[in-house]
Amino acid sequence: MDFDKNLISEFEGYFGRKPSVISRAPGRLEILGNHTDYNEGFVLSCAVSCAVTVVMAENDLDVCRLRDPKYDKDAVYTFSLDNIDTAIPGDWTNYVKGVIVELRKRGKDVKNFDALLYNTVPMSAGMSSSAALEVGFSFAFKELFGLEFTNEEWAKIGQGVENNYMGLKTGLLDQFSSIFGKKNALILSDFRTVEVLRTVEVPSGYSFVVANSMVKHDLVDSEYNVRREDCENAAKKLNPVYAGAKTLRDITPAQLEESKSLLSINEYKRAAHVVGECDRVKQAVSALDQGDVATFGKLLFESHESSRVNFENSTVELDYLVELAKSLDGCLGARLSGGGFGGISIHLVENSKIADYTSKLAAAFKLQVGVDPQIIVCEIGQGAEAIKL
């Protein structure tokens, strides 16, 4: 496991003793399969090199102490393990306390601890900094307190934080990608069987460029839950027509068109997005297996158009970034990535043209929007890990 050795000395400086464990959990990119995870569908995703690193040790105090020097170099965040049942609005330590609450539901607990956090995942951008935080602390707790769960269950613990503690009806994509990611490969996940089906190679010579629109999204306060309800309602109405159709994952594009009159306008549009995304994931895997990067890129553009028109989770800024992608040399495809309502777009770009592409993309966006976008050339990273020191 690679990590910055300075974090150990920083921990010693803050807390006066050596740490016992260190964990690392990456953020993720959703490549294709937007909002399909909670519809038990298919997703192509990857872990990235940006990650949350947690350095931790037990303490003999009556509180847990956390430091995040990058967020606030002077602050020490404390909480009592006796008072964590309810989330405190606006408190980032909710994601840590939520993990402990989920562990207690499973008959496990932790003792008071000190933790130093270092995070390079952009916040509120759509690269799942929250899941990286949940998984990073989960894996640190696993090593420090000897907690044994399968990786699938650790992912569900992170999802439980979002669903039960934070009140957001998310699926398992973010935690799955952070835990199961493979260096230099996409992962194809099936969220009905809750497993990674296989890895998918991206032909050499191309990279994903992340362009952050700088519009922060807060999914708890967005229409995320409303979108999920529309999807669930659509599936319920289609189930009597198509036997065995438990979720939208079981509906084909042709079947949806045949039965659109059964759905409200919004239910149909949301279903069209999810059904189309599951189909695009399958097409993308086939294209990448054949080394057909052009078709893969075309599917990225199609995905964004569906987000814009059907799921309505894009923004003016994200739409402009994708339109720029169509006009600049070197880009094969682009789309919003993640929950939407702000955050990032991903751009599949030829390596030889990345420097020119990113320069022109940033300049044009600044001219139109008046804001400098954050541009990251993403390496596909390894999934979460933790070691005892």
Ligand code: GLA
Second form
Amino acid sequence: MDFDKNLISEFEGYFGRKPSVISRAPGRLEILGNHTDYNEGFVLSCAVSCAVTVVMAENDLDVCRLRDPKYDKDAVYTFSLDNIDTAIPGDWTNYVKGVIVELRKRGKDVKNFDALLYNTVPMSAGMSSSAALEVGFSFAFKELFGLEFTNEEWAKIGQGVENNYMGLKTGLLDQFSSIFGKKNALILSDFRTVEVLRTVEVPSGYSFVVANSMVKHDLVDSEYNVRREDCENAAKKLNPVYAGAKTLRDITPAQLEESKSLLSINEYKRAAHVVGECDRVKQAVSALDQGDVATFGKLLFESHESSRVNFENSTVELDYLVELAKSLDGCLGARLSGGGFGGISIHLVENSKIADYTSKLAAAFKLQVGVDPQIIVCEIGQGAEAIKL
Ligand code: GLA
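In place of the form predicted alone, the structure of the form predicted together with this ligand is requested.
Then the entire complex follows, led off by the chain already shown.
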């Protein structure tokens, strides 16, 4: 495992002894398959090289101590393991405490510990910094306290933190991608069987560029839960018509059109997005297998259009980034990525044109929106790991 050796000496500087374990959990990019995970559908995703790194050791105090010097170099965050049942609004240590609560539900526990973390995943942007935090701490606990779960279960532990501790009814995509990501490849996942079906090659000569719109809606959590409810209600109404259809994953685009009148307008639009996304993921995999990058790019643009019109999880800033992508040379496709309602867009760009493309994109966005977008040329990284030191 590659890691920055300075973290070990920093830990020693703060806590006066050596750490025992180190873990690293990456952020992720959702490449295609928006809001399909909790509908038991398909997603193309990857882990990125930005990650949360955690160094940890047991302590003999009666509290746990956390430090995140990049976030606040002087702050020490402490909590007692006897007092972690409820999340404290706005406190990032919730993502750590939530993991312990989920472990306890599964009959396991941790002892008091000291931890130092270092995060390079952009926060609240749609690259799953919270999942990276959950998985980073989960894997550190696994190594330090000898906790045994399958990787699928570790992903569910992280998802449990979001669903039960934070009250956000997210699917499994973020933790799953952080754990199962493969260096330099996309993974195609099936969220019914909860497995990686296969890896898919990134077209050679192209990279994914992230452009962060720098805007996040306040109501994103409640919007997310409402979208999920609409999808589940649509599936319930379609179930009696199509025997065996348990979730929107089981509905084809043609069936949805046929039964449109059974659904409210919002249920129909949300379902059209999800059903369309599942279909686009399958089309994308076959295009990529044939080396047809143009079709893959077109599918990315279609996905964004469906987000804008059907799922209504885009924003004017994201729409603008995608419009720019259509007009600038070098980009084959772009879309919002992740939950939406702000955050990032991804752009499939020819390697030889990246410098020119990103500088024009950033300048036009600044002119229109008034802020510099954060631009990251993404390296596709390996999934989470942990070792004893
Ligand atoms: C967020 C959620 C994921 C997934 C995406 C949208 O990232 O955490 O579970 O639903 O949005 O695809």
